[in-house]
Each structure stands twice: as structure tokens, then as C-alpha cells.
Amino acid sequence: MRLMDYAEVIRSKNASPFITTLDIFFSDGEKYQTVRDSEAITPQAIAELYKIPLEDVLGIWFVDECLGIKISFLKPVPSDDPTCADLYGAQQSSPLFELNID
């Protein structure tokens, strides 16, 4: 199954002009635990999905209290760069939708 089959919300936003943050929320604990325990969401997986260097993945945090996952990584270009295609970082979540959860 894919991450979008488990998660209630998958969204992205700027955490600064230089950082994109991804938020994943689940409507029930069982789905959250399945994804958390699958080890499908790793720095390596994020680097591959977003075609960024591994060292640009700043962190992945599993927050059991709110059934959520937060992922942060450096943007390939800052938000104020003329070549930036997503000024607000609001359209960066789609690569996560198809992530396989084994």
C-alpha cells in the first residue's frame, strides 16, 4: 500500500526561505504505527524521492502524541530565487503520496 492509503493529511510548507517541511497526519493509531514501524520513511528514502543529497535531509520526527510525522530538508533553491518554482513550498508533498509502505 502507499502512504496516501494510510495518511489523512500529507502537506508541505516552507519552514524558512531555505527549508521545506512535510507534515503527515493519521486519523488512527494503528495506521500511524504501521507506517512508523515500516521503516519506509528514512533520510535515504526522502533524498531519493526529492532528488536531493542525503545530507540535505535535516530530520524526520515521529510524534506519537499527535499521530504525526514531520520531515524537513533544505530547498534546492531559496524561496526568493527567481528560479524557485514553488514560492510557498505548498506543492512539495506529492512525491510522498506514492511512497510504498511494506
Second form
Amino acid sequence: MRLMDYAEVIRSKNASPFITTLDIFFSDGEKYQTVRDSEAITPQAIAELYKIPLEDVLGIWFVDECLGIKISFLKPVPSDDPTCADLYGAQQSSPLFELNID
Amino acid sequence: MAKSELKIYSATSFLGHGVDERSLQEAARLGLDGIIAQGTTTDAGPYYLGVGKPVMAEEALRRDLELIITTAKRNGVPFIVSAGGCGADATTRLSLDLVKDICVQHEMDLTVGVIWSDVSHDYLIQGIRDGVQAERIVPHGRLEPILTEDNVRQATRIVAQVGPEVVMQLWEENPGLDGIICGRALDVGLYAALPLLHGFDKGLAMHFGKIMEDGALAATPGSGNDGLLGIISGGSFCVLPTNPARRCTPESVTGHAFYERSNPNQEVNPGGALDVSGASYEQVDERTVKVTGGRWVEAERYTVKLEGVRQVGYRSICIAGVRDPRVIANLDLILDDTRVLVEGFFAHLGREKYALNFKVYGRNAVLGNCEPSPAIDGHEICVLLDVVAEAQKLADSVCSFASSTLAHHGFPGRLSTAGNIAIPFSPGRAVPVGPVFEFSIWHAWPLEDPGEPFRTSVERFSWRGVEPHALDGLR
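Output the structure of the form predicted together with the partner chain; the preceding block shows the form predicted alone.
What follows is the entire complex, opening with the chain shown before.
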């Protein structure tokens, strides 16, 4: 199953023009735990998915209280670069939709 | 006199996104100690700071200011807002013009404390010469690791984020103020200033600010144009929306703490960081969440965030639709040839004078190199020709030449020989977009006195002093 089969929200936004932050939320604890414990969401997986160096993945946080996962990474191209086409970074989450969980 | 409980209303997620009048009046009926709204951001990119213009439409900014200021004044409640988007002094001046209008329209006298956030080049250059080391906030290659004199000189405009200390000082030193208007401000600081003035714990006050700063976005259903009431007392605070159609839940409140933040547990602020890893969120009634456990971790030194932009050129664009399957099938060849022809035509200028960039919608324009499926599988695509050049005229020339070349370039198997692209409007071959900027300063500037880089003033607006005919025109 893919991440989109588990999550209720998979969104992206800028956290400054230099950082993309991805938020994943779940509607029930079981689905959240399955994804959290699957170890499918790792810095290596994110680096591969977004074709960025591993050290540019700034962190992955699993927050049990709100059934949320946050992933932040340095943008390969900052949002104000002329070659970037997503100023707010709001359309960067779709590669995650298809991530294989199990 | 320090109060043991404060009721503070966060009027909207952003000044200009809309203030819900009924929610605001309902909050005012409960007896408030402050109405707060943030209205500055870098989300909309570097352009606004470059040209010194507000991000939101003037009409929207005026309406929100009007609701907040008139409600605050009528109820004898202080207001604290940041306004104008980029926070440049030019936008603060615009906000004050709007306030003047509002005072006349409502026959209201008003005394406003103003914090101007433009930071002068001379101040920064002198500081750097005196040995100030301002480190970049994000380790991005575009940013100098330590702010340099050249960085400062090349910047079109630089602002610093006003921290809560500056708001508090202005408020304390001017007892007659109805409210405060800031340029670029630390969002959280606007909401934390009153709790800090009344002696609440800094971790609690900053956590309060973090939850309150976007109004009803911390409620469910969330909204960017509705408010949130916060009641801070003792070692905790409660949040609830005054609109009965919404409620706060631990999920809505903690989920909101994720929004546009790189780290959900820790947030770096001037002079320290807010650590919410040990915080707890408890549903105390149907619509209210009680929050405790935010902790302030003092930093070794106090810093303010500098934001500066430098101009990289001028932009011209062409939006080119393609429906012809033969053009779509040969797109890479046609775009490569177009680029070669453009570079040949402008060879005498040198490549560094302009940059031509094709964004192919329907293929990988949005995700660029990290698009997992970069094949065209639709029957219609859009090519955005994006040119940034040293001068507007050159950007227009390059874009115009590139779009006509793209339109008329031949390729094997071409059936539709009158033009390869559909241009949707006129002017269309080269639409001048104007100056282009990039963030070149994104650094933490160390300070002894948090107010040092900022100018403050007290502005008095009296509707009686206005000429009668001016009054007529505005009524």
C-alpha cells in the first residue's frame, strides 16, 4: 500500500524560501502507527524521492500527539530562483503520495 | 498593574485576509485586553520588499485595519498589528495613510505607536566594520555564511524583524497609545508582547504567540479569515474560536503548530528558542483547548533576523499553448533549436546578460528535476517562456525573439506550418513583468539592545483637524 492509502493529509509548504516542509496527517492512530513503524519514511527515502543530497534532509519528526509526520529539507532550487515554478512550495508533496509503505 | 489573566483576540491569520466582524464583536463583548493581527511575511517572495509595495490589496488591508481599530477604540482595548506584507517603511507609511482615512470616516481620534523596520545600509556596514558577525540562518549556498559589506551594498532594501521587546518598550514609554503598528515583525512576538508585559513566563508567552498567530487556522474547521480567542492565566493558556461554527481540539491546535515550520518541536526566536516537545494539549470543554508545557531556552546572544533583497534583473514572459501532437512529440528538439537560435542571435551580448528558461506544463514544470513521471501523456501542454535579463527592454527582446522562433520553427513531419504555439492574448509574445529580486540577506544580526536598528514614532490622528471638504469626500 502507498502513503496516500493511509494518510488524510499530505501537504507541502515553504518554511522560508530555502526550505520545503512536508506535513502528513492521519485520521486514526492505527494508520499513523503503521506508517511510523514501517520505517518507509527515512532521510534516505526522502533524498532519493526528491533527488537531493542526504545531508540536505534537515529532519523527520513523528509527533504522536497529533498523528502527524513532518519532513523538512533544503530546496534544490530556492523558491525565488527564476527556474523555480512553485513560489509557495504548495505543490511539492505529490511525489510522496506514491511512497510504498508495505 | 500586572494582570493575573489576559484575554487576547487574534483577529485573522493575516491582516488583509479578512476579519470576521461577528467573531470580533463577540470577542469584544467578553472584555478583551488586546486585539492582535500579523500582516507581514516573506511567503510572497522577494519582489514586494524590492519595490516596497504591500503584498495584499490596499482595499483588503484597509477593511481589516478598520474593523480592528474601530472595535479596539470603541472598547478601550489596545491593538497591536504588523502591516504591509514585506514590512518596508513605504508600506508602513501606506498603512498610516489608511489609518488616517479610517479616523476621518469614523470621526475618531487615535494615537498610534509606530515601529519602522527598514534597516539602513550605513548602520549595517558600520556594524560589520566594528566586527559584528551575522550568520546566515539557513545553510544555503546562495547566502554568504557571514554577512559582508558587499551583501549590504548590493541589497535594494533590508528590513529586520521587530521582536516583542521593542513593542513592549514603546508601549511602556507611551502610556497614551491606542495601539501599535509595526513594519516587519516576528509574528509570535506581537501576541507575546502583552503577556510578557504582564509578567507571564516567557516560554508560556511565546507558546501562546505560536498558537495564536494565525487566528482560526488553529481551529477546526480552520479558516484564514476568522479569529481565535486566547486566555492566558497562571501557568497555562486556553484557546477557543468565538465563532460557534468552529472549535479547537488538541489535533487542530498541535496540527497548526506544524504549519510552515521546519521543526515542530523547536522554534528559534530572537534571544532563544521555544521548545514545545514537552507541551500538553487538553480538551477542557467542547470548544476549548488548554495548553501547558512550552519552555523557553535562552540563547547565548540576542539576534534579530535581517531580510534583504537584491535585484537580479527584469522579467519578460510568454505563455505558449500547444495542441498539435506533432509539436508535442518533437518538443525537446524544437526547444533545443529555439535556444540555439536565440543564443546565436544575441551572441554579441554575451550569455551572462540574460537567462532563458522553458517551463513545460504537462511534463515537469512544477516539480522540475524531481518529477517522478516526466513524460507528456496529455493532448495539450503549455510552455512558459521565462526570460530574466539586465534590462526590461532586453528581456522583452529576448522573449519576443524566442517566442517567434518557437512559433515558426520547422521540424521533420510538421503538418501545421503556420505556427507551433497558441498565444492566449495580446500583448503575448513578450509580456513585461518588471523587476526581479532574490533574497540575498537572510541572516541573524546580534545585538545588545533589541531596539537598536529600529526607528519608532508616535503618530496622532485627529479627524477634527481635517478640512471639511476632505471629510465630505470620504463619507
